[in-house]
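Heads up, the chain below is alone and in the form predicted alone; it's given as C-alpha cells.
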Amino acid sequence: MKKAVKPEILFFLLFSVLVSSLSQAAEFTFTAIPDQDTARLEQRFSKVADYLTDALGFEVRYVPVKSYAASVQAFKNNQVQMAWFGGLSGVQARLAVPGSVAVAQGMEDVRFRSYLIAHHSTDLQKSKQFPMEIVGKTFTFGSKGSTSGRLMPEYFIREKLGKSPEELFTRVGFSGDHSKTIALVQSGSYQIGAVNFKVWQKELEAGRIDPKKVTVIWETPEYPDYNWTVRGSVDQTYGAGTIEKIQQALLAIDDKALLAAFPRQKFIAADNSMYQPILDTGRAIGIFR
C-alpha cells in the first residue's frame, strides 16, 4: 500500500510549483536584430532592460541573437515577448504571431533611408541620380532580412535597372550587418554596398570610416523602418494594460546617452498600419507571397 503524502509536504510542493511559475512568468525578455557589432548591442540593450525593469515593476532581460532570422524565430516561439525589429523583420514577426503589435519607433524611423556606398577605386561620386555605373561591379547587402540593408535597396535597384542583383553584379554578398558592409566596401572586398544611413552616420562620427576609401554615392527615397513590436499575449501573461505600459515607458525614454546609442532623438508611437509599404515591397520582390 502506498503511503499517503503528508498535507504539509503536499502544500510545500504545490507552493514551490506556484512560486516557480510566478517567477518564470514575471521575467520579461526581449531581443533585437543584430544590425551592428555584438558588444555595442549588448551595451545598448542592457541599459534598456534596466530602464524597463524600473519603469514596469518586473524584471526585463535582453536576450541577444545571432541573426535577423533568429530574432523573428525567438519572437515566434515566445522565447522573447518583445523585439527591436527592422521594418521587414517586424512584418515577418507580426505575420508569424497574429495579434502582435508595433508599439513604438524612433522619430527618424518614419522617414528612413539607405545609402549606396562605393570604394574609391570605382571613381563614383554622390549624385541625386541613380548610379547606373554600378552595373557589372561587386555588391554586398547587409543581412538577408534587413529592411535598410537589403529589402529597400534591392527594390530600388530592380526598379531603376529592371533586373535582379544576381543579373546586374559580378558578385553579390550578404555581410550580415551594416558595420560589416561598411568595412567590406572600405577594404575593397566589395566595390558597392547598401547600408543603413543611421549606422553610416554613427560610424563616421566614431572615426571608423575613412572618406578617402569609401563614400556615399546615392540615397534611397524615404520609407518606414525600425520598430518595437510586442506579442499580443503579453496582456494575458503579465496583466491587463501591460502592452500600453510598455509603450508609454518606451515613449518616455529621455536619457540622451541611451537615445544616442540607437541613435534616435526619441521614440514615438507606432502601429501595424505604418508598415504596409514594407509588406507591399516584400511582396513586389518575392519575399512575401
Contents of the next structure:
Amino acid sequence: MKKAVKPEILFFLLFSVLVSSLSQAAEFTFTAIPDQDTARLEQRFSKVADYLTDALGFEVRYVPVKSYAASVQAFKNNQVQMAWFGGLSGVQARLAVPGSVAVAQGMEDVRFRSYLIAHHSTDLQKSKQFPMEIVGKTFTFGSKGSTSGRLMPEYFIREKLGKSPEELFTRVGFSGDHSKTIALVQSGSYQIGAVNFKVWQKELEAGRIDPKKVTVIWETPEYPDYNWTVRGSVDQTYGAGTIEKIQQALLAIDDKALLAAFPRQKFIAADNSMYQPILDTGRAIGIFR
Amino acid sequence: MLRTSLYFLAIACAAFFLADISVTTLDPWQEFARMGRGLLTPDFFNLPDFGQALFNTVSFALVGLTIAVVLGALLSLFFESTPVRLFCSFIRAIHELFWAFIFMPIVGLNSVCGILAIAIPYSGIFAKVYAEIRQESDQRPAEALPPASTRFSRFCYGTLPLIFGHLKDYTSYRFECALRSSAILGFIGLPTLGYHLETAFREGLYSEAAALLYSFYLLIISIRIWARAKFIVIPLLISCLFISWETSFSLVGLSRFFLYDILPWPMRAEGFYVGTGELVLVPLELGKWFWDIVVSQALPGIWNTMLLTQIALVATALFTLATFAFASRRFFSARVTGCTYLLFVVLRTTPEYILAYIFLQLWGPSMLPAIAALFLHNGAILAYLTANNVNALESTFDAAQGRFNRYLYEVLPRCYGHFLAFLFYRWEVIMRESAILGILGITTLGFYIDSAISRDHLDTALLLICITAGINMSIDSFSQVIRKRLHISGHVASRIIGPGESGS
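Based on the form predicted alone presented above, generate the structure block for the form predicted in complex with the partner chain.
After this comes the whole thing, all chains and molecules, with the earlier chain placed first.
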C-alpha cells in the first residue's frame, strides 16, 4: 500500500540538497605556492590537473594564487583540497587543518638547500665556511612565507651569528619570490640575498644570471622542503581510499614535461613527521608561537 | 594658512632627518635597459586572459562603486549621528587590500570578494563626502519649505536638486579611483589587470608589463568616452550579467575566521598543536599578548608610517605647487597642458609598487623610493584637481601679464585654500598607501600586517589592522579640525567644475 510522503521528509531532503550544494563544490581543486616563474603557473599546473583528472577519474582543477599566504588560507577554508606547498606553508596548512596529510614530496625535497648569493661589489667568494663578512650589508629574503627563501636561511644566519637579521644587516627586504631576489642582488639593489637552490640552477641554465655580477657564496645545510598535502576530509567527500589513490597517482608521474613544472626528477612518498624539523625551526625564530 | 603650512613643512623636515634614508647605487643600468626595451616594445599579442582581466577590472569597479553609492548615500543622511560617523570612518580607514584579505576566507578569492573590497571602503568615503556636500549646500530652499514637511521631502525637494551636480561630479571622479583600486586588487590574486601586471613585472617580462600598463592608461583616459553618466547603466548591466557571481561561501569558513582564527593566540595556544581547537580564557596572558604586539610591532610600525606619511605629504604638496600650472590653460598652451595631462595620467595610474621598484633599483633600499613613489602618485592626482580648479576661476580684468606674477599674486592666493583642503583629504590616503611597500624593507604598519598574514597569525594581523584604522581615523578627524579652523573646503571646487570638465 502506498504511503503519502511526509512533508517533513520532503523538507529535509530539500534542505540537505541545498546544504550539500552549498557546502561542497563537487570538483576537486588544488593550488600551488607561486614560488617562481609565476607568469606560467597556469600553463605549468593545468597539465598536472589534466593528468590527475585522468588518473583519479574525477574532475581536478588547478586554482592559481598569488602568494604563499593565500595558498594556506585557501587550503584552510576548503577552497582547495590539495596543494603543492613549501616546507613552511605545508606545516602551517597541516596545523590549521587537523587530519590533513603530506602525501608526496620531490626526490630533491628530502635534501633541499638554499644559497646565499652576493653582488660582485662585495668581493665575497664561494666558501665552505659561513661568510661572516655579510654582517653590515643589505640583505633580501624571498617571500616572507618561503622555506628556502626565508625560514631556513634566517635560521642558519641566526645560528651562525647569534643575532636576528634585523640586527645584523643594515637593511632586510623581502623581494617576494626567488626570481626577484636574484634580479635585485644582480642589480646591486641588495648586496646579499637568500635563494632556493633549484630556482638558482634553473635561472642559471636559462641564461638569466650574469655570473660576473652575482655569485653563490654559501650553501646551507640540507633540510626537507616542498610537499603535496591533502585535506583529511577528502576521503569522506570523494570516497574512502581517495587520499591513497592521489598519492599513488603522484608517485606514478614519470612524464618529464609534468615533472618539469615543479621542477623535480620524481615524486616519492612523504608523511607529516618528516617536516618536524621545519616546525622546530619555525618555532625557534618565532614564525610558530 | 601660511602658518599651518609652515608647521607641516617643519615637521616633514624633522621627519626627513629621523627617517631612514640612504642612497646606495650600484649598477641599476642593466635592469633599466631591460625595462626601457620593454616600454619601447610592448607586446599586446601575448597577454594571457587579457579580455577577461579588463572586463573584471571594469566590472569590479562599476558594481562595487554602485553598491557604494547606494550605501554611502543612505549613510550620509544619518551622518550627524556620531556612531554612523565613526562607523564610516572605520570602514574607509582600512585599505581595499586588507578588506579583500578579510573577505577571502568568507567568500573565497573571486569577483564577489573584489566587489565587496571596493564597495565597503568606498561607502564610507561617499557617506562622508556626500554629507559634507549636503551640509555645505545652501540651506535656504529647504528652510523655505513648510515647517511640517518631513526630513525626507525636505532633502528631496530642497537640498538634492541643488547638490545633485556636485554629487555626480564627485562620484564620477571616484570612478577613476575605483578602477585603480580594482586593478591593484589583482596584486593579491583577484583576476584583474593588476594580477597580470604584477606577474609580468615580477618575472621581468617587461614587454608584457608595458602592454598591460599602456592598456591601463588607455582605459583611464577613455573613461570620459565610455562612462558617461547617461549611459553608465549599459556597462553596469553588462557587468552584472556577465560577471562570475560564483562564490565558495561557507559557514564553516565564516565561523572559523570569526570564532577561531582571529581570537588572540593565548586563547587558542592550548589546543592548536594537538589539533583539538580548544579555547581557553586567560586574561593575564591576553594582556601580555596585546602588550607584546603593541611594543614590538605597532609602535615601531606607527613611528615609521608617520615619518613616511609626513614626508610624503609635504613632498606631494611641493610637487603639486610646482607642477599644476603646467596643466592649466591659464598659464600654458593646449599642447603643454595636454602633455602634462598625459604625464599626470601616467604617474597616477602606474601602481605605486612599480614606481617604488624603479626607484629601488635606482637608489637602493631605504625610505627614499617609498617617498618618491607616494608623492609622484598623489601629487599627480592633486595637481590635476588643482589645475581643474584654477581653470574654473574667473579671470580678473587686470590679470598680471607675466606667468610668474600671475601664479604668485593672482592664482595661488585664490586656489591655495582648496589646494590645502584637497591635501588634507589626501593625508589619510597617503598614510593608508604607505602600508603596502614592504619590498623596500621599511617596517611600516603594513609591513607588519603583511608579515602576520604570511605567518598565519591572523589575530595579530587583525589587531594591527584595527590599530592602523584607529590612526587613520585620528588623522581624519585632525584634518577635519584643521580644515574647519582654516575655513577651507574641497567641495567648492566640485561646485565650479562645469559638466564638460568633470568626466574623470
